[in-house]
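Next up: a single chain in structure tokens, the form predicted on its own.
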Amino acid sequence: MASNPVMELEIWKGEWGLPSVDVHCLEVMTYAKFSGTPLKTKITNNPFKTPHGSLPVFQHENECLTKFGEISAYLRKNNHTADFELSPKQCAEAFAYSHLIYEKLVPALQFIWWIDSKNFIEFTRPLYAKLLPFPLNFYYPGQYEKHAKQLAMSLYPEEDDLSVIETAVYRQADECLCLLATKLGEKEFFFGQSPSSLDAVVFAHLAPLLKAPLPSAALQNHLKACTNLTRFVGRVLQRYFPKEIKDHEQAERKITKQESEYSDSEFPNKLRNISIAALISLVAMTAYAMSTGIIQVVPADEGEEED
């Protein structure tokens, strides 16, 4: 691989005001922001062309990495770290809470995205069908669904009822959210005024859950009830991804304006159509009344008396 002094990251594109829809991409992007890493992102939406069939892909000089742990370790070796202010005890805490998220929250997120039938049919599959190039948009959603089900079955090998598994993974996720909310408290970040690797992991997992328009939203509603966590997500977005928020707001305003203009332009036609429909209804009702004898038409000469 040719030497490349620029650190590059291939990612899934963003939606809903987020820089990416993907948890793993968000982990790396957020950690880079927290650590001041000059990272150039490239939206590819094509895992097929990546070394291991997944995104993100981090490239710098002779390195090509795909896992958050590998990428963050490489950045630390190059003097880019989000944990330089943490004590050894706090570093251990950050690791423990990150592991808690991977163990208790991730299975529920996989279930929500890929196994919950309502979400999969109405939200997830259409989303990735739009993001992925043809014909990969027919292949990858099914593979991700299969992987999520394999994960669920591996966690509960004695259980073949998906509803029972759903209840179990949601209960674990609820407990995880409560622990995170308690740990954060009223602080700006989990260890005080400055963000750490734990903040990157938490944000990456909570932001899509909070922002995605999920049809089946039980866990999302639980997260929204944890107001300090929702404020935390908003705080990270405002401070570190303001461009994405601005672009999203502009897009929303544009859509609203187009809808308003369309509605205004259609008003004369709607008024005309309503008038025509009312006239047609009046004629039809009159014809029906005459045909059934409700209304009788008497010729003028029959109604005159003879002299």
Given for the second form:
Amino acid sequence: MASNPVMELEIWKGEWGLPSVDVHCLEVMTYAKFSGTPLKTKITNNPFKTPHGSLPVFQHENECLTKFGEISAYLRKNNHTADFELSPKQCAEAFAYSHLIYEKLVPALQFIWWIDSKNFIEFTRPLYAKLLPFPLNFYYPGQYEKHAKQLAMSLYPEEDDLSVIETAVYRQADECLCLLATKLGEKEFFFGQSPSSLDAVVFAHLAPLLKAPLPSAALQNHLKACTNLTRFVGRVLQRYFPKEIKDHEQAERKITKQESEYSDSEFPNKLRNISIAALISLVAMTAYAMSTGIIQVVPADEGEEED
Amino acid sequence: MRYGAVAVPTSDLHPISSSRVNRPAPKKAFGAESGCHENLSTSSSEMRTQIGKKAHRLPRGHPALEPWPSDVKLYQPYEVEQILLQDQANSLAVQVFLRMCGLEFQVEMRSNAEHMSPSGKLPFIKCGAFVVADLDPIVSFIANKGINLTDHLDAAQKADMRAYMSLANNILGNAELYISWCDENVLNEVTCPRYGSVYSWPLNTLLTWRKQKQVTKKLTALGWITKTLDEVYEDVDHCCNALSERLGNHLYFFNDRCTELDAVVFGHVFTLLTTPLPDNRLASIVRSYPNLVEACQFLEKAFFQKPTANTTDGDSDNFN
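Could you present the same protein in the form predicted in complex with the partner chain, rather than the form predicted on its own shown above?
What follows is the entire complex, opening with the chain shown before.
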């Protein structure tokens, strides 16, 4: 592999004002922002060409890494860390809370994205079909769905009914969100004024859940009710990803402008068409009436109407 | 036949958090306007997609609210010849938790305990008409009876406790599974003989193979299968480091009083220290954190030492 002097990250594209739609990509990107790493991102949307079969792919010098743990350890070795202000006890807490999210929230996110049939058919599959190039868009969504189902089945091996698994999984996620809200409290970030690796992990898992237009949105509504978590996500986006927010707002404005123009432009045509149609029908009816003798135009000097 | 024809599905006995039953909802539930656990789903198209938020208060006179009976039994596989790392850790955690709560129970060993369990998880307890498996549901079940160990914790400490429990279960539990079932040495020398010891040939081979497939599938789904053994040991080290930092030079994790977290950590640490494996790196990793070892020894003395040399309590001599 060619040695790459610049730190590069291949990612999934972003939507809804987020820099990426994928949780793992977001983790790495947010951590890089928090630690001040000069990271160059490349939108490839192509897990097929990656060495490990999934995105993100971090490349620097001769290193090629894909897991957040490995990447953050590598960055720490190169003196880029977001945890330099944390005491060892706080580092331990950050580690513990990350695992709380992996144990309780990740199964629910997988469920919402890939197993809930309404979401999968109306939201996830079209999204990935749009992002992936042909012909990968026929293969990968199915693979991800299969992985998600395997995760659910392996966590609840004795349950055959998906709805029971769904309730259990959502309940755990519900509890996890409450615990995170309690931990965050009214602080700006989980460990005070400056963000840490835990903030990166929490943001990466909550942001897609918050911003994605999910058809079936029970957990999303619960997250929205945890206002301090919602504010936290907004804060991180505003401070560290302002460009994505601006791009998203511009794109939204353009779409609404186009829609209103389109609806405005209908009106003149509509009116004109209606008036022309009315005129033609009037003329036709008058002509018919006159030709059949219902209406007769009597010359003025006769002074009488026949019939 | 599943034990307990009237076994209530564990989901019904599992209120959302143990504090829910013992105290009113905290007045300052951060962030959640209407309180975290109440019914918040507004898009209630189908009942089942709500996040199960009728608050799980059991009605008065519900059988689960009866006082603790005197004939409660805890079922686990045979300790000397059959039980494996993770089941041993979980069983010890439940046993020490029950003893911390001052609840009487008897340990019953069954070769088919795993198949008797309602959810497949071990250990499970039979309490009156109820069969409850795994530590979390058991903690909730006992909390329904008004007994819990976390009254002295505030909300932030409870959150910390749950986070550390997730850490211990995720890393130590999965590491135990990995080492038992994915490391060739341990698999051939320890796991297969022990798991199949209670069955005759060819059932022992078949069942061991089936269990191995099931565990491999779970570890694949969780992303552990791609780890090397060294990476697993590194994760265990990192986890023990985090637990050791939290414990500091105390004997308990929170406020010098025991909680479920102490029980969970005791279960894992004791198991890892006392189980002889072909490669004892796990034990040496754990031993390098003396405060964890000391806390484990303290709990063993406090809750398991009996005047007579009784062998039902996970004593290290029981492992061959």
